[in-house]
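Take a look at this single chain, the form predicted alone, given in structure tokens.
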Amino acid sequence: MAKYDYDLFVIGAGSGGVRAARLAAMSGAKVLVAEEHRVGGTCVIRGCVPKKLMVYASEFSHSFETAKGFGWTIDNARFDWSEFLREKDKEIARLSGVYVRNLENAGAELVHGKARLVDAHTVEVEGHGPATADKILIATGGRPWMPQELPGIEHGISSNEAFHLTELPKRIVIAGGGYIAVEFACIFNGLGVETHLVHRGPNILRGFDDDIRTHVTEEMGRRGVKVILATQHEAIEKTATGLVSRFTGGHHCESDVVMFAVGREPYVEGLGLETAGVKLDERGAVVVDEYSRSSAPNIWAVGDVTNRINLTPVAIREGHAFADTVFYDRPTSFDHETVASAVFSQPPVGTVGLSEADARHKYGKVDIYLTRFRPMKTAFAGEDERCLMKLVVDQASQKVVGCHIVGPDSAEMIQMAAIAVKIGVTKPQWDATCAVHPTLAEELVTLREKYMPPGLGHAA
């Protein structure tokens, strides 16, 4: 008789958990997956996918304006928020169903309910009772953090609720300066909503290259987003005409919706990890080694709950590496260095590798190649939008250690650039690549003049 009911119990059916469960089940292991909400996790249900659909919807207003410069007449164009939500929800339901079928086809079992560890080998699922497992994988992801101590916070929403607003607001205040706040600010602005982005720091997108941060702020302002820096909420008050946000310094702003995107936290509440000896760090994330193993020998964790790099493709690769290691006898660890990412702002950002500041700290002397220019498409239409492209090169080895793009299709370009940066291509090798003309991307391989940031001169 088997010692345990299951070989693997996966808590959380998001991208990382589903990938791990599928591969484990395909190896012949008996696998049970528990999900308390809908299968698909943050990315499919309340993150990347619905947000990207909203980005697409919001981009049309700018595209219509550009089209006029090419001779098109756009009459009576209007946006129906309710119709968009219906279609968005249909697509999310379809994708969630695909995830379910993939699990079932692989041979994994699925139950719905909140899971809680009773001990290191026993998991109790609300409404289903306990089950034992030889190995357990925590893949519960993260959730928005809200400043609960803020007076009037009950009138605010998080990014989760932004996907289900019954009506498109006329005015919105978004608190935060990270990629989620920036993306939603651009989305609502593109849909015709009067948008204020309020951030307590001196600039948005902390952790990104400084030139990128400044450029995105300027371009967002050019498109109509009102970016307010170095301030934050002191209170939210409900009035007869809407919500009043009161900020430090005595300023205030009235809106219909106040959305907070001021950070996310690992979702570990109620999991009972302490009963199994699973160690958490100071931010509540599961502490794991390079193979995603926790302090409990038979418990692993992948994805946002570990707070390493909180990106869906990273969670998938971590889940895959877990299955390879544990069920296929192929010890595999995912390399978290040089992971490309994108911000689907308007204009969008693509970035991989080190920022200029981080490269200077690591290598000392670096060469910077930077260009700002008007893309052909919008310049022809008489618009003043500008792209930015930047390469950061280690001066000693001439390796390209950072690539940063702001402009149309930057997310698509950075995926290809990431291959070169990941394998350590040098600037001469990069330059030897022939350009595709006429494209935006050709600017990346025709950057020849070194850029000297103000104040650094030739000593850089």
Ligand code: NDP
The other form holds:
Amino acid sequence: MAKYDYDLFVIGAGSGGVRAARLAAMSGAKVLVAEEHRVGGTCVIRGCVPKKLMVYASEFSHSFETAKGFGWTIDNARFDWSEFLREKDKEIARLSGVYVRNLENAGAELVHGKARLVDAHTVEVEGHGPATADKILIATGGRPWMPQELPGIEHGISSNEAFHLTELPKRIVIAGGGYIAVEFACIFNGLGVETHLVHRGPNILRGFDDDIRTHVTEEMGRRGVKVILATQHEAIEKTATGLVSRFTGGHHCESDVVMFAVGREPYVEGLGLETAGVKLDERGAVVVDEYSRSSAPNIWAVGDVTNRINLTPVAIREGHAFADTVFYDRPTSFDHETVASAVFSQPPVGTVGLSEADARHKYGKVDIYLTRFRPMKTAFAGEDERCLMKLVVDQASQKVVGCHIVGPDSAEMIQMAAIAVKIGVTKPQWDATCAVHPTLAEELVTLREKYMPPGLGHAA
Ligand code: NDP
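Show the same protein again, this time as the form predicted together with the ligand rather than the form predicted alone.
Then the entire complex follows, led off by the chain already shown.
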């Protein structure tokens, strides 16, 4: 007789949970997965995937403008929001189904309902009763954080609702300056919505390289997003004609929708983690070691609920490493250094490694290579849009420690550049790579002249 009903109980069927559950089940373990909402988690249901589809939909307006410069006449181009939402929802349902099938094919069982730990080995799933498990994996992800104390916050929405607006608004105010705020501001602007992005700081995308931050802000402005910095909401008031956002400093702005993208929080509410002795940090994230093990010896956690690097591929790798360690006897810890990411703004950002500021802090002296140029395609069409590419090189070792790109296809380029930065190639090795012509990416391997940041003189 087995001591427990299951070898592994996974709470949360998002990217991290599903990867871990599938691999564990394929090792022969008896696995149960509980999911409160739809299988697929944030990425598939209300994050990366529907967001990218919205980016694609939104980008056409700019493409149509560029096409005119190439001799095209485009009459009566119209966008049907409801039609797009229907198709988007069909695709999300299809992908969620793929996740369910993948779990089933691996031999894992799936149950729908909110799960709550009763003790370190017992999980109660709403409507299904308790089940016991030898090991438990918390993979419940995160959820939007809303400033609940703000007067009128009940009129605001989060990214969750932005995927399901019944009508495309004419005007939107988006609060925040991180990935989600910037991406959605560009999406709505591209769809013809008058868009204000309102951020409390002096510049958007804190933590990114400063040249990138400034460049993206300028390019977003060029495309029509109204970026308002150094202010934040004091209140939202509903009037006969819309929602009035009142900001610090006395400004105000009327819109049809006010969206908050001011951060996300680990989703631990109601999980009963305290009863099992699972420690949380001051932000509510599950504290784990390098093998994703929590303070309770039989409980692990992966993905956004641990608030390490909140990206889908990271959650997947953490889930995979967990399964390798615990079910395949291959102790594996995911290396959180030098993880590339992209902001799907318009134009997009691709980034890997250290910003110039962080590299100066870490290495002292750095060499900077930077170029700003008009891409052939849009320059031909008479547009003023500019690309920015920047390499950050540790002066002593000549290793490329940071690569940052703003411009078309930068998300695709950075995936390749990340291989080189991750293995630590030097600038001479980087330069030995022959260009592919004519491309934007060739600019990356033909950067020869050091860039002297204004004000730094020879101290660089
Ligand atoms: P971020 O943490 O990236 O950004 C939050 C933003 O909200 C910051 O600009 C922050 O300002 C601002 N903010 C925080 N608190 C307040 C407040 N009280 N009032 C006003 N502004 C506030 O969160 P996001 O929600 O944009 O994204 C969450 C995470 O999801 C990201 O960090 C990323 O890991 C992931 N993600 C990744 C994507 C991708 O890979 N393309 C896409 C979307 C999300 P300040 O800078 O001053 O702190």
